[in-house]
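First, one chain by itself: the form predicted on its own, in structure tokens.
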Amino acid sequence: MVIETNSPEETYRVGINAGELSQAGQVFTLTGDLGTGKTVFTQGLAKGLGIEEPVCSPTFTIVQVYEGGRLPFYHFDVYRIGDVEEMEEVGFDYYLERGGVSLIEWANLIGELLPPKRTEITIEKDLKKGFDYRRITIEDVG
């Protein structure tokens, strides 16, 4: 599925829809260049799960846990990960098995650790179509 948005608010709304449709144990991978709207999408997903607290990228902590919604939300940002063994240290598998919803930003950096069944989301810009234009590709794998 490909969705085109033309504002951060529209990208946020796509995230809300994904959160509302999320099921226990669902894993999302999220890739896109810096500044494409990954955090905006993630904030929308959290809102769709019913999480009211502010959501920001856990760049330096690798994982942030939110438990105030209808399902727990595990937000990973692996941009600064040195090697995949760091994911074991933060309990990556443990979180994936807890029955919440997991979202992994920069998932391409830990491809060998990703579960075979997941929803892959890619956000891309195209400045020819406008500064706020985003192409969001969502694909179920496995």
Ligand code: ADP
Second form
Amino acid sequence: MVIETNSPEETYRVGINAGELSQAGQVFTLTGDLGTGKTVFTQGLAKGLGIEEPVCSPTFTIVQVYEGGRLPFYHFDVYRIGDVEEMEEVGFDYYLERGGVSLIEWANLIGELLPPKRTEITIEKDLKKGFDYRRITIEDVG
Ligand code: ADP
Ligand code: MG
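Moving on from the form predicted on its own, kindly provide the form predicted in complex with the ligand as a structure.
Below: every chain and molecule of the assembly, starting with the one above.
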């Protein structure tokens, strides 16, 4: 599925929709360059899960846990990861099996650790279509 947006608010809405539809154990992977809107999408997804706490990019921790919504939400941002072994140290596999909803920003950096069944989301810019244009591709694999 491909969705085109032209503002952060629209991308946020796409995230809300994904959050409302998400199921226990679901894993979302987010891929896209810096500043494409991965965190904006994630904030929408958290909202769609009923999480009222503000969601920001976990800069100093790899994972941020939100318990206040319909399902627990595990937000990973692996941008600063040095070595895939760090994921083991934070308990990556353990979180994925806890029946919550997991989302991994920069998932392409830990490709070998991703579960085979996942919802892959890719966000791309296309400057020919305007500065705020984003193409969001959502695909269930596995
Ligand atoms: P990332 O997490 O991918 O690095 P962010 O979500 O932190 O990116 O930032 C995306 C930036 O792009 C924000 O400043 C946002 O306002 C801007 N933006 C402009 N147009 C869009 C759009 N259509 N969708 C999402 N973000 C957009
Ligand atoms: Mg981000």
